[in-house]
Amino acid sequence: MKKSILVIDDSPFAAQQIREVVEGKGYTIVACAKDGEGGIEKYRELHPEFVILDIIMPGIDGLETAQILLKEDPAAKILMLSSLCDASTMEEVRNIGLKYLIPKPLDADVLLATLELLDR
């Protein structure tokens, strides 16, 4: 059975790139949202097994979106993805309660390996 992923990223290119990497590897993209508000709605509606979430987006950013999702579902499996992968951003991600932040541009092997870690 394929594991479901919700992608929340304002970049159509990034969303397509994620789709190309994960599909055929045991995952399926159930929805894509272009901002935090839409992502929260989709999460509530679909209850995906994983969320791949960009940090920089219009409206509610990825950090706030992650906080809202974790407040509603503490077991949510969220993978942050961003071009901002410095020490202070990683600290913010960890303070929210997340373990994984992977850099853009996306590396397919890193994404797949991190999803496997998140699934443990």
Given for the second form:
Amino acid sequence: MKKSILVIDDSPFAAQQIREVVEGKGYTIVACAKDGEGGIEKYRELHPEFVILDIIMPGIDGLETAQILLKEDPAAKILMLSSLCDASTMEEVRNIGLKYLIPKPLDADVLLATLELLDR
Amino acid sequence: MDKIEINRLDIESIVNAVFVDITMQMVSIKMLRQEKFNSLSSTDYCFEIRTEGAFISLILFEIEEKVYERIATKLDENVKLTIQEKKLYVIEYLNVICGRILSEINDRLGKRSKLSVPIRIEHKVIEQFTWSRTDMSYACLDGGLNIVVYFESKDNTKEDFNI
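Now that the form predicted on its own has been shown, please provide the structure of the form predicted in complex with its partner chain.
Full assembly next; the chain just shown is listed first.
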């Protein structure tokens, strides 16, 4: 059975790239949301196994979105994806309780390997 | 508060390295840095990105139409994109470039800055701006692209991300 992923990213290009990487590798994209608020609604509705979440978005950013999701579901499996991938951003990601931030542009192998790590 | 001085040449070096590398990675376009800054004959596509935090800046991209079209097409060669999709795809490309630039700067400063989502604007001519400025012109087979960075820096322990 395919594992479900919710993508929260305002870029249709990024969402399409993720789709091309993960589908056919044991995952299925159950929904894409363009902002944090929409992503939170979709999470509540669909309870996906994974969330791939961009940091830079209009409205609330990915870090704030992740904090809200984790507050509602501490077991949520969230992978941050961003072009902002410096040490201080990584520290911010860790401070909210997440382990993984992968950089854009997206590397397919890195994404798949990180999803596997997240699933352990 | 003390200002952290950011060297203009450092900014130029970072922007150049990231822009050329990421452009090749994402769209396989070789961008050649021009010796002098060239005002473009047409600036149909201008985008603005702002950063806040330890590194405060306004980054402008001026893109000639054929270059814009080439970037959009190369991002997804399998589909014919609508006008709106092209804009969103190019915005993502610029977002990745600026995010990576800012990541380099953040690491060098040892402090955090944030950036806004790129927005398309009418061509902007900024005069009497007190900030430092660095500008770079690039050429590829399809035409020209300019990057202008207005920046200042401050040691800001209180986060003020009012983008």
